[in-house]
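The chain below stands alone and is given in C-alpha cells; this is the form predicted alone.
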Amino acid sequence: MPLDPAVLRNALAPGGTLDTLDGRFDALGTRYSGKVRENFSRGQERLIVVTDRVSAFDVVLGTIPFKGQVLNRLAQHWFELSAEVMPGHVLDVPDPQATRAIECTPIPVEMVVRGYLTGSSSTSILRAYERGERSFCGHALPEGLRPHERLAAPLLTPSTKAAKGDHDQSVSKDVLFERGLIDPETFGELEARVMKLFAFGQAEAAKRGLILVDTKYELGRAPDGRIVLIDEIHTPDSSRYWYADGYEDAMAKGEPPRALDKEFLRRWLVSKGFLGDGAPPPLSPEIRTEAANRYVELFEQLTGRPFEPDTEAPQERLARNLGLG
C-alpha cells in the first residue's frame, strides 16, 4: 500500500534520505563508492550501505525516499530464496540499509538475461530491433517481433562493467573473450547457472502475479574459490517487472505493459529529452514520491509482507547499528 503522505513529506526534507556518508564511516574499511552503494572493504569482509540514490542511463539523478531500505530488504529476500539455485555473498544484515558480505573478487562482466523485446534506452534490445538490427549480442532475432513481445527463449546478453560515470556496453561473449574479461569455460558455467536463476525468478514472480521481464546478475569469486552472486538480485534497480494481469490486453492494443519498477522514471527522462548525456532534469517531489511508492509496492507484491519503513534519520541510525556510536 502507498506510504503515509506525512512520512513521505518528512523523508523528502533535507536529511530525510541517504545520499552520502560522512567521514565517520571511513572507519569501516577502504571505501569504494558506486552509483547507488557505498562499499567498505576490510580483510575478507565487505560492508555495503545501500543509499537512496537513484540512477538511470548510468547517471545518478538524486534520491528516492526509503529506496535503500527497499533494495536491501528485497535483495535479502531473494538471496535467501534462491540460495539453493546459486549461493550469494551475504553474511548478515545489521541495518535496513546495510549488508555485511564476503569480500569477493568481482568478475568484470554483467550477466544480463532478457525474456522480452523491450527497453527504453538507446542500447536496449528493442531500440536495436527498431533500428533494423537482427543480431543482438550474437543472438539472431527473427523478423516480425512486436515491441514488448516475449522472446522464443530468454537470451543472455552480457555487458561490460563500466566505471562510475561511464556507460555499460552490451556485447557478445566472443567480444568478452577477445578482451580477456572472462574465459570460455567460466562463461559457460555462469551462463548455465544464471539462466537457471532467471527461470527460478520468473517462476517466483509469476506466483505473485508479476512478470520478471529481464535482469542483470553480478558475480564474484570468494576467497575459497567459489563463484557467488554479489551486489543485488531481482530488485527494481536490476530488474524489470510487469503486472501479469493485463499484459495480453496491452499487447493487443499495442500499448506498453503496466510496469512496476523504475521504467516509468526512464520514460519520464526520455520525455524530457534525457538519454544519459549532459545534465539530467531535476527530480520533482511528485516524481520522487511516485518512485518511492512503486518501490514499496513491488517489495510488498514480491514478498507478501507489508513494508514498514524505518523513519529514523538514516546517517545516525546507520552509525549506531554499525558500531560507530
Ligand SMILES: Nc1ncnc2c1ncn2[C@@H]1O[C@H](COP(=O)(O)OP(=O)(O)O)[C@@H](O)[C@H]1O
The other form holds:
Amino acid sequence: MPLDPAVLRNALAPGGTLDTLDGRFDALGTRYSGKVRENFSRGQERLIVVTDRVSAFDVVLGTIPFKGQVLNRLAQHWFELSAEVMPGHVLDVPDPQATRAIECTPIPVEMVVRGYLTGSSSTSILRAYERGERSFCGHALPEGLRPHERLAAPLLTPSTKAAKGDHDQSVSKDVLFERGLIDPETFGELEARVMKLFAFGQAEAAKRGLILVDTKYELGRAPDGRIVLIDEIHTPDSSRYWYADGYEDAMAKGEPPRALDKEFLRRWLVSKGFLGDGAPPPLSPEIRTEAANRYVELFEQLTGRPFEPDTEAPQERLARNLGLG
Ligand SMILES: Nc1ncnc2c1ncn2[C@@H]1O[C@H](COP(=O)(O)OP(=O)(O)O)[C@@H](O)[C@H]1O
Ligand SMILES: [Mg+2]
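Show the form predicted together with this ligand, please, because up to now only the form predicted alone has appeared in this conversation.
Full complex below, order starting with the chain above.
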C-alpha cells in the first residue's frame, strides 16, 4: 500500500527524515559514519543506525522518507530467515531503524554474487560485457548474452573494500590472494557458504514473486572465532530485486525488467546525465515520494506484511530507544 499522503508530507518536511545524528549519540561509542549508516563501536558490541540517506554510484544524494526503517526491518527479516544457512551478527533491534550487533573483525572482501548480466554503473558486469570483456573477475562469459539475461549459474565476483569516497573494485580471487586479503582455504569455505545463501535468498524471493538478481555479503569473525554475516543482508541497498512476473515479457521486448530496488533511482540519475562523477542532481519531492513508496512496496512484497511506519520524529525516538534520555 502506498504511504498515507499526510504521513509522507510530514516526513518530507525538514527534520522528518533522519539525515545525521547529533553529538548526543557519540555517547554510544566510537562513531564511524558510512554513506548510509552511523556505526558506533563499543567493545564487543556495535550499534548500527540506519539513516534515511540514500546513495547511488557511491554518492549520497539526500534522504528518502522511512528508508531507514524499511532497510533495518528488511535486514532483520532476512537475518532471521537465513540463520539456518549462516548465522548473522544481530543481537537485537532496539528501534525501527537501529540494530545492536556483535562487533566482529571484518573480512576485507565484499562477496558479490550475481545471477544476471545487468547493472548500470561503469563497474557493473553488464557495462564490462558491453565493452567486449568476456572475462569478469576470472569467470569466462559466453558470447551472445543479452542485457539483463540470467547467467547460466550465479557468479561470485568479489570486490575489495574501497576507502570512503572511492569506488569498490571487482577483482578475481587470485588478486585477493596476491594482495594477502584472504587465504585460498578461507575463501573456498566462504564461497561455498555465500553461494548457498544466495540460492536460499533466490528461492525465498521466488516464493514472493521476486527475483533476487544480485547481492553483496560482508562477513566477519566474531570474538568466539565463528565467521558470521555482518553489515546487512538482501536489502535494496545491497541487492537488486526484479518482479518475476513480466521478466520474460520484458526480455522478449528487449526492455529492462521491472525493478523494485534502487535501479530506478540510478536510471533517473543517468537520465539527468549523472554517472557517479561530479555533483549529483538534487532529489525532487516527487522522486523522494516515489522512492519511499517503492521501498515500502518491496518490504510488503518480500515479507507479505503491511509496512507500518513509525511516524515519530526519528532523532528523538532513537535517542529514547537507545537510552540517551
Ligand atoms: N558487526 C560488525 N562488526 C564489524 N564491522 C562491521 C559490522 N557490521 C558492519 N561492519 C562494517 O562497518 C562498516 C559500515 O560501513 P557502512 O555503514 O556500510 O558504510 P560505507 O559502506 O558507506 O562505508 C563496513 O565496513 C562494514 O563491513
Ligand atoms: Mg557499506
